[in-house]
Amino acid sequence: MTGHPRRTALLGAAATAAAIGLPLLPRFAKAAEFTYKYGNNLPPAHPMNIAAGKAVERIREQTQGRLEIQIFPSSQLGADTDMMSQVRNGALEFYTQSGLVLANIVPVAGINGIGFAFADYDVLWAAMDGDLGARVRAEIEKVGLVPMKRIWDNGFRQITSGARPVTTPSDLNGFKIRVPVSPIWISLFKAFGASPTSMNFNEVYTALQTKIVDGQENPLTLLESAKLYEVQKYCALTNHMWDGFWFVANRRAWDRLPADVRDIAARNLDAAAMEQRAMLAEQAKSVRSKLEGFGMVFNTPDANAFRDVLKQRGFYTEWKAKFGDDAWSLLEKYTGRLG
């Protein structure tokens, strides 16, 4: 990253500010107490941001202006795997990453993107909501991180397509797919035989548009803000796994704010969380009659033929060994028996 430092912050907070509607300048004269900057991957009009960014100005406007978080949004401080590494070692004090990518580090953290495991929204809320996210909060401590307490939605996801529709598990034969850097996402689609592809998500687009890869998975809000059904055709409804954000802190910066504006920090977050959890739900509603509008096709394979092959396969019993029996005792709680 070139340029001043201080310089491209505030840049980097103004382009964001613009985007998502908030008043460009601090209302405070005196100086922030602490200045933290908060990195993602999702572009500025994304749910996350957008709920993100209210919640920035209510934290600085209850802190009196103490704490100030700039965002950082579309990988500006870096790709995926680049914020990882500034979060742990401290150069970033705020981020938010995958679960299924967090699992690089924190291995139960992929737990919730066990392939075809959540029914629906009223299942998944109360697991992660619950004691197995708790489960996973806990291990994320445990590698210097402070994890807010309520995960923000990414959504279920789903398989798209440049030359053909997923119609069937037979349709992944060598199909190269981009996944993100993720044994979990490897192992679901290599069970399917298809050919996964790791990638951070900034160059997803360019490696769509130039045929690298085949088609990529995600979730329908994704592919309308990132623009993706500029460069792909089909859409499988297929709600293969669900995937979350966890906001983390890096523990020294956290450790660094007093108590009352760590109080202040985390209640807006995790109230942030939930609105962009409404926030998505809502947008929902309305994408996928914008995806068809821009051109694409949708299908939605029948889920069954899909999670029968990862059974025949021993995903479930591979992935049950790497978690441990505690940790899945805990998703079948509320899936049920898998595998």
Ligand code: X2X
The other form holds:
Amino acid sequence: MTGHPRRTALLGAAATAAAIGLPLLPRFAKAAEFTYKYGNNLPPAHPMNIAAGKAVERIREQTQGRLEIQIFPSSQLGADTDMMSQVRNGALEFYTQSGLVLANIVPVAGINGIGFAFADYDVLWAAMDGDLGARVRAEIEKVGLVPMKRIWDNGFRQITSGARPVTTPSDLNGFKIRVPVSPIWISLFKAFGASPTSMNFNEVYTALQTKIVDGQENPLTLLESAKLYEVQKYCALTNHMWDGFWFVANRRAWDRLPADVRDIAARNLDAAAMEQRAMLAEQAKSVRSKLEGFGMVFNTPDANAFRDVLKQRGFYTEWKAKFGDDAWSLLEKYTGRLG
Ligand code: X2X
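Could you drop in the structure for the form predicted together with the ligand? We only have the form predicted alone so far.
What follows is the whole complex; the chain from before opens it.
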């Protein structure tokens, strides 16, 4: 046996705490000048929380302990829409929020949720790191939030179900599906003839378990880290939309930080976003077979059949009018003509 067992256990606990960004006390004896909370709705094991944990650690070191960011994963501080209010009124300093949910207060932030818009990650990152993302960030700034430059990856979304697989658009007829709280999600699934129900993420597992809904849609990495495979059997690889998280700060809390501390925070958070994207890409290689190992059954529907339904039902026309020609042409600059 190597090492003292108790010491090993302590190191283990410290490593775990560091991995999810909990404060490690003795490192900087002085109390931090700024202790800020960062809330999110994802489990600690999700790459977003792992990468954020590293960023928090680096920010602590590089600011000599002046800025301490405490991570509260798994909706510990409240449901998505509650945290959105908290970060706006300053009760919460940092929050990662799906652009589509943020669209409740910043409509254009939902634009990346247009169904079947992005063919792959190359097009997507070009858009979100380019003019489309810049446009969204400019609008986010107007509601008293400060977005970091890089959006974090949630992923391309897939439809899961409990009772039977979804293979064609008509399988969604009358299908009770949980969607996040956002008009664009409701609109997309209504176009398929489904019965979408808006629900914050912290209620999803139980809603599936008690069969309040037949299914939900989320990227594979989240099915794994939130253990949704325990309560869902089938997964249709529809890639029907891409969704990511804007890392935002409350404007007043951000402005209270000295300029050098702000620079260190922004630089490390954006670097962590890039690391998080890479972690997700790496996990994408094995996550399907892991989920199959847990008993999930996959199918790959013809995405064109789904896209055609959206076209026929006027989904693209409706959302082009809502977003306006200007924003829509920024989207199509990357995706090519939609609808
Ligand atoms: O609520 C969801 O489904 C999630 C976790 O993917 C979002 O935050 C949009």
